[in-house]
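A single chain, nothing else alongside it, follows as structure tokens in the form predicted on its own.
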Amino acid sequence: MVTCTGCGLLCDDIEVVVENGKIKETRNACRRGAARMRGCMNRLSPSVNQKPSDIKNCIRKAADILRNARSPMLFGWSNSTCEAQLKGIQLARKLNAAIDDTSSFCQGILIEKVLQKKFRTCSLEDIRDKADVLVYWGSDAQDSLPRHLSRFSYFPRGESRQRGYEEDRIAIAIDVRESNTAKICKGHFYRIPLKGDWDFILALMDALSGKVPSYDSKKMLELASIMKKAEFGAIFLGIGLTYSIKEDFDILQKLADMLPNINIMPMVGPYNMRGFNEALFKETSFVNRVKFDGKASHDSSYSIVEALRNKSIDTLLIVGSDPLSSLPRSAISHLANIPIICIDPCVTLTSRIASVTIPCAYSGVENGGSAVRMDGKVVELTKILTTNFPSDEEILTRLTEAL
């Protein structure tokens, strides 16, 4: 059995068939995990200024660029092992650089509140064994985390829920559209308008307090009754909710305080986003958007989006991420004006414009290590295939030594 790095569930029941040094078949993996384990369609090659090179020279050139940078940023990390993430934080500290990851424009703020113990939370095993009420809020787990419902939440026979979804569990979807997850929820779908989560929370809080809510009172009272009766519940918070209430997360905390039997869990996409957040939180008390300058400071201006918009960085080291394909157009124009160092197993849009590209092994397939599951459990990764490519941890170690 091996662990899949296709998403933040880190399913550890995957069987693989290896033939002629390649993965021929995967068993138990979802479509997302199977695609991840098949690896790159187009493998990255070492290059300097778009010309072929070797990894040793690429590391030397990357060190020269970083040494001469006045305000570098290190970005990515959510698809790297815990060991590589620690090396990245150490490198940022040595360079007095900013460091950020993909959670700064999605689930980071929720993970930070969990780490600060402002939300009650639990393990995925607790949910599988005990949960009777499951709320998918702004999250289409059926598409984004395909084994979530089948392995950990709605469908399994749990220790205290032997009758499973037929009798022992209620699944609820709150979303702006009827997602594939909502279609499974047997009539417990609550459609809200775009960015309507704040009003929905207020109405739900009224219903929980015994007041008549102004927002769809009949359905809100029904939902409040279900959640109040929960013996062990969980709210799975997706990006849809995060974007909707990003200016006022205190209201979500107030709602959670009114539901003592309900646990909160951010739905994490990349396989080790939480690992980076936990590592940086341990070092600095912040989960992202940090700059080292003798001491660690935290500010929104140290996010990848704001730093590119404000043109406040002059060098970007990217590890296992593709900002050119994921960031808003208003932010990415500055990428064309600064040196980019790209460490990745695969060719990406960003690697095509990078000053230096350094190919690395495919984490969880060609090198082992550890990662942190979406609920905080540390999971060991198994090396499945042999490769000549160094791991991103090794590259970062050699890069640090070269500075």
Given for the second form:
Amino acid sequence: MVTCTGCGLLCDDIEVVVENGKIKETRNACRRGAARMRGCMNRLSPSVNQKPSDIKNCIRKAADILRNARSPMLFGWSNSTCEAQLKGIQLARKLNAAIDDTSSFCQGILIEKVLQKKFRTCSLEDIRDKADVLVYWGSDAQDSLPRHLSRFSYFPRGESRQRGYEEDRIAIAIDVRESNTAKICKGHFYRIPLKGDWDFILALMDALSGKVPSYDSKKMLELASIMKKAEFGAIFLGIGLTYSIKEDFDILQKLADMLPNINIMPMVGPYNMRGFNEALFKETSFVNRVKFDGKASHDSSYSIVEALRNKSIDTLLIVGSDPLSSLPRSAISHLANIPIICIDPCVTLTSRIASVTIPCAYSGVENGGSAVRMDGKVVELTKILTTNFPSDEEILTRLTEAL
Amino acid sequence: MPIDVGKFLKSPEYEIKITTYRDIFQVEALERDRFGEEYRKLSACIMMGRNDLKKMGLKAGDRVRVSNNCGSVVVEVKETKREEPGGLAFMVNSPWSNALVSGDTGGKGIPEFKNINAKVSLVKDEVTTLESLIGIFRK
Ligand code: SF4
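Can you swap the form predicted on its own for the form predicted in complex with the partner chain?
Below: every chain and molecule of the assembly, starting with the one above.
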């Protein structure tokens, strides 16, 4: 059995069939996981200024660029092992660089609140064994964490939930779209208008405190009653909700305080985003957007989006991420002005415009290490295939030495 | 020879709100080959409910230009399989949707990935290629 690094669930029940040094078949993995384990068609090759090179020379060149940078940023990290992430944080310290990860424009705020113990939370095993009420809020788990419902929440038998979804569990979806997850939550789908989460929370709080909610009162009272009666419930918070309420998490905290039997769990897409958030939090008390300068400062201007918009960085080292693909084009024109160093197993949109590209092994397939599951559990990754590509951890070590 | 007036007329533009979502088949294609045809086909599209399509005189398979002051892309129209309340279109999260997302975050660093205002109009142009989306970034 090996662990899949396709998403933040880190399923550890995957069987693989290896043939001629390649993964021929996977068992138990979902489509996303199977694709991740088989790997991409376009492996990255070492290059300097778009010309073929070797890894040694690329690392030397990357070190030159970083040495001459006045305000570098190190970005990515959510697809790296914990060991590589620690190396990245050390490198940022050494360079007095800014460091940020993809949680900066996704679930970072929420993960920070969980690490600060502002919300009651639990493990995925607790959910599987005990949960009777499951609320997917702004989260289409079926498409983004595909085995969430089947391994941990709605479908499995659990210690105190012998009859699973047929009798013992209720799944609820709150979303602007009738997602594939919402489809499963038959009769318990609450469709909200775009940006309607805030009003929905207020109405739910009214219903919970016995007032007549201003908004869809019949359905709201029904939802409040289900949530109140929960013996052990969970709200799975997706980016739909995070993007909608942004920084106003106090209101969510007030809602959580009214529901003592309900746990809050951020849904984490990339396999080790939480690992990076926890590591940086341990060192600096912040989960992302940090600038080292003798001390660690935190500010939204150190977020990848603002740093690119404000053109406040002069070099970007990217590990396992593709900002040219995942960020708004209107925010990232600065990528055309600065040297970019890309460390990735595959060719990405960003690697196509990078000054230096350094190919690395696929973590969880070609190198081992550890990662933090979406609920905070540390999971070991297995090396399944042998490769000549160094791990990102090794590249970062060699890069730090070359400096 | 009669003049083909239609040739000079611009197709009507319709204001639309777009939200983005994730799709497991598209993510699968991304893992395999983000430059591949499959990924483009599953990404460069906009989904709308039947009533909205009717209102705009569009049908599945048409190509539309979706544009706003952040950018403009040509994508294929698809019809949602479910009943929709209307007024909201869906694009899977991808470089095509990101061409339309505003970079203005009010200084907060979180763009409005799921809340896009744009105009849609029927076109005959080809679907925007990934290469053309990267083009301007080349050094
Ligand atoms: S749910 Fe996530 S971790 Fe599990 S097999 Fe699918 S991609 Fe891999």
